[in-house]
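First, one chain by itself in structure tokens, the form predicted on its own.
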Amino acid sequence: MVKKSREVSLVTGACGFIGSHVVEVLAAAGHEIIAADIEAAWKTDSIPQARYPSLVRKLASRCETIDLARPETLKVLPAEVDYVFHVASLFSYSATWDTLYRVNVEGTRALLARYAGSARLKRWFQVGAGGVYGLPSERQNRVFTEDMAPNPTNDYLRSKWEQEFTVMEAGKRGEIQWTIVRPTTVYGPRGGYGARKLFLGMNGMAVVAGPANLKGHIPFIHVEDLARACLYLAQHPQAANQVFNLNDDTDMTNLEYMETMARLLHVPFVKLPPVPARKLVDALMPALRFQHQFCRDVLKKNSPIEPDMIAYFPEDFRYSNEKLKKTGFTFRYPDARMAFPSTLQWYRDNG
């Protein structure tokens, strides 16, 4: 009897928050994993930077150092794989457009060139960003569906949309079959930039307080469900050359989130009188953008407050996941409340 060879999957950004979970899911499914990441990511585990090379080294068959900003480094990658899970991106609201474009767009184009026309490649799987649709307040239909035209509001999201477009264009040329996912707020164990701020922002407060009219919704997807969906959709024939929102069934407003976190942190929650949140944010935005640019361009460091993140605060984000559900995919954590306690405990256990 001839032993069937294992499917080979390349994972970029393998040591990171999302990438390490994708590696775990692929390993559990019996894939041979080629893990690729930048040199700094392979040095040591770092919770603040959400890098976990020790975990990845245990599960991957081969670990390679690449840099999307330096296309010549991609030559170390095998020429033939069954799947490419392109997770790696520069995720930063503080980086310059030139840097974001070089890594997220030109780097993706260089990686695509390595596998364009491969007879073995079954699917190029691209991890995008749910924010590419823009702000709900700028739409007539407030529920984001995959057939809506992207309207990114900042440089990071513009780079993610151009990254998607680069993948789609390669598909039109017949070079690859692709699937793109647009995750919303990704949370769970090992979370870093973005997710960590969301979970630890209230840590240490004696009282959590929020205005009564803070009724905008927060979209969520657990990182394990994200990773499971990556493999599921990559192997699903009807997901070829399709875009999917990755968003669970959580129906939670900002106010409900603050109240939930107060309970988990065992501190009082106080509901404050309504405030004109949109007007306040709009009024503060010029000053926030000035201090952001001053920190980045003069002090050469990231601003502690990022205007593009603050701009989301008064918005009501709702995403349809019907397209994903119609493929037969089911969530392990359909409501984020199920996994908030274990996520918070992970942060506590890991300092």
The other form holds:
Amino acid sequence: MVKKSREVSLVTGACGFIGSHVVEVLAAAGHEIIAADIEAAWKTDSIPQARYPSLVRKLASRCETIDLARPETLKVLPAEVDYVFHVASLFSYSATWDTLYRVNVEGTRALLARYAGSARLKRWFQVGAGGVYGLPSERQNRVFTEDMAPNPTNDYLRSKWEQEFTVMEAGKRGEIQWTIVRPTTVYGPRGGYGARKLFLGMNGMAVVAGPANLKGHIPFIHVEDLARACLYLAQHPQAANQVFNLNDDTDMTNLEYMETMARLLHVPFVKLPPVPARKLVDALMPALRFQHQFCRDVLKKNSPIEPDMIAYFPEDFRYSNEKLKKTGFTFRYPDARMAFPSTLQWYRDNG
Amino acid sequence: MGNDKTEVRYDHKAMCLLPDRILEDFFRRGTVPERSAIVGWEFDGYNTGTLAFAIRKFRKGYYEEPAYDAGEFGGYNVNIRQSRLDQPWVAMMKKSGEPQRHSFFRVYPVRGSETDNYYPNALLLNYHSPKTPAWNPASRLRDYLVQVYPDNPDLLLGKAYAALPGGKRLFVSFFVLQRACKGI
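Given the form predicted on its own above, what does the protein look like in the form predicted together with the partner chain?
Okay, now the whole complex, with that chain kicking things off.
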């Protein structure tokens, strides 16, 4: 019997929240994994920073230190792999455009250059961002479908869209076959940054209260489903050179999310009278942007309140996942409520 | 959110997190629980309604009660120590070591001829019963109960109303039941 050689997958940002889950899924599928991440990510496990090098070291056959902002560091990566799962990105609403562009766009370009035209490369898999469509209120509150042109509203999302564009351009030149996913609100064990705020933001409150008219939807995707979709789509012939929204079937409004968290945290929930949320956010935005820039440029630290996140609150985010489902992909967690209790438990168990 | 939704199979905890509008959909599609599947059993319950915050957790038991009319059987509530959803249901005990059973009710399929006939696909838990005195506010409760999934008799969904003067009914809360243990 001829032993089939294992497929080799490169995972960038391997130690992070999404990356570590992609590594787990690939390892379970028998892939040989080249895990790549920045030097700081390889040092110690850090839950607040969502870095899990010890887990990744156990599953990967090679662990490499790279820095997308320094293309010369990419030389350590093998010249030939079967799949590239490009998860690494600078995810920050506080970083400057120059920094975001250098890491997310130029870094991707440099990585593409390493694998462009490789006969062995079966698929370049790019983890994008669901936010690239922009704000629903600026798009007639339509359900976001993959055929809608992106309209990113902040520097981070602009860099993610340019990153996608860079990948598509390489595809047009015939250098790679690609698949891009646009995950929405990613939650699940090991989450940091936004995912962490989502679960711990209300922790310790004696009462959770929200205005009755906060009825915009929040889209979700469990990180395990995201990682499973990465492998599934990377190997799916019909997913070649295609973009997919990545969100489950959760039907949950902002207000219902608050009520759900109140039940999970075992505190009362109070429905407040309606407020003009859009007008309030618009009125507060100049002050929020000022404090944000003051923190970043003068105090040299991230601001406690990120205006771009606040801008999402009055919005009604609805994404179609029809295209994904048509490939035959099924969710393990089709409704976020199925995994909210276990996710919250993970945060409790891990500080 | 997609247009063509996956048929989601919620477990007890996930169902306890659903909003009223989705629970109502499940309730309308539910079926009458089989008497033989619930008599002799106790179910862990969770009130989802904001008004029911003080008593989120409870336990309900069902038993044969010969004193009731033909076609009816009995039920009762057990006080549970209030805690988070992810923590176990712990019954509160009397000094005698017995669980604190209270608020007994009659159970029968919804009758079209009665005021409480909102859901013909449900059992009615009628607290206006000989074992719950009229001075007990619980005697005003009228709960409907359905089985959520036809192939899962362990997960039940309830909808509680309070009977007001003049035949009016006030919606109190949905509640979700999961089979827990043998009862009396």
